[in-house]
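Only one chain is shown below, in structure tokens, and it's the form predicted alone.
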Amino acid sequence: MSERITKSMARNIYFGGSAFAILVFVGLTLDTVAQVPKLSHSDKITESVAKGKNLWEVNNCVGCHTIMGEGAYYAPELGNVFERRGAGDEVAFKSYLNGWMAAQPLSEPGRRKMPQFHLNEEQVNNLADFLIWTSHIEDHEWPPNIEG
């Protein structure tokens, strides 16, 4: 072998490396697409969950809160709020969320104020169903601490 790389050797390295990278990319993409249904549990999306997601978007909750790290970091992470505030009990969580939403805005000094959205009980329950559904998505231990 010569000590110098020829044009044909460089071309072969370039095309061989590119083909290898493309194959790895396609393989990882197919693996990810195959895993999404079992990780997201999209089969459990009910009408109530969809309405709750719509409320989340219409009221721009993501403008202050995050879900699984996506959104603004002004207010707490809500991907794990069902475990934090409901302890895994749907009835207790819905009761908590109804009371919390009705009490806004709180007037505690030094606390950020959450607006009053004037949601009725059905809307808050839909939002709770969305947050409960979100809490069941495999998030690989996100957030790193319980309070988000």
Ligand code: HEC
Contents of the next structure:
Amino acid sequence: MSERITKSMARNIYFGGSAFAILVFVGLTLDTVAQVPKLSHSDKITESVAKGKNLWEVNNCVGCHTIMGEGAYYAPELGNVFERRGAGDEVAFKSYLNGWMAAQPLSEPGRRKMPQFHLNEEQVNNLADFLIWTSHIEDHEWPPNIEG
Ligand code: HEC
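Given the form predicted alone, corresponding form predicted in complex with heme C (HEC):
Okay, now the whole complex, with that chain kicking things off.
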């Protein structure tokens, strides 16, 4: 038997290998998609969380902030701001966020500015609920430290 790979062997390796890789890819994709509801706790998406996400989008918070690493790197990561500023306490976090949003922009010289969005208490609470929900997404401990 010759040591050379024949054309038909090469073709079989090509098609067999491709089919195998495609099957693995499809299988892993289905597995990931099936896990999304569990990882994201989608059952905890209340109306307030959905409103908060909408406010997050229309006010373009992501134009300055990151959320789970996605967004702009001008301002702090907010995917874990609930743990950072609320220490896991929802009531404390809501009152912190209302205070923070009302106080903007801070006038300290040299400090990066965040605009005043003129949101009412209900809207800020919606944003807080969205950020609380986000902080519970299973994102493999991202960001790596509490300061983001
Ligand atoms: C124009 C840029 C900009 C936009 C848009 C923006 N922010 Fe900010 N934000 C900042 C900056 C800069 C800081 C840090 C300010 C400081 O420390 O004084 C900040 C800080 C924060 C903090 C405090 C984070 C911490 O760890 O202390 C929260 C909460 C926050 N922003 C929420 C929001 C929300 C909610 C929105 C959308 C409604 C938003 N931001 C939109 C610039 C922005």
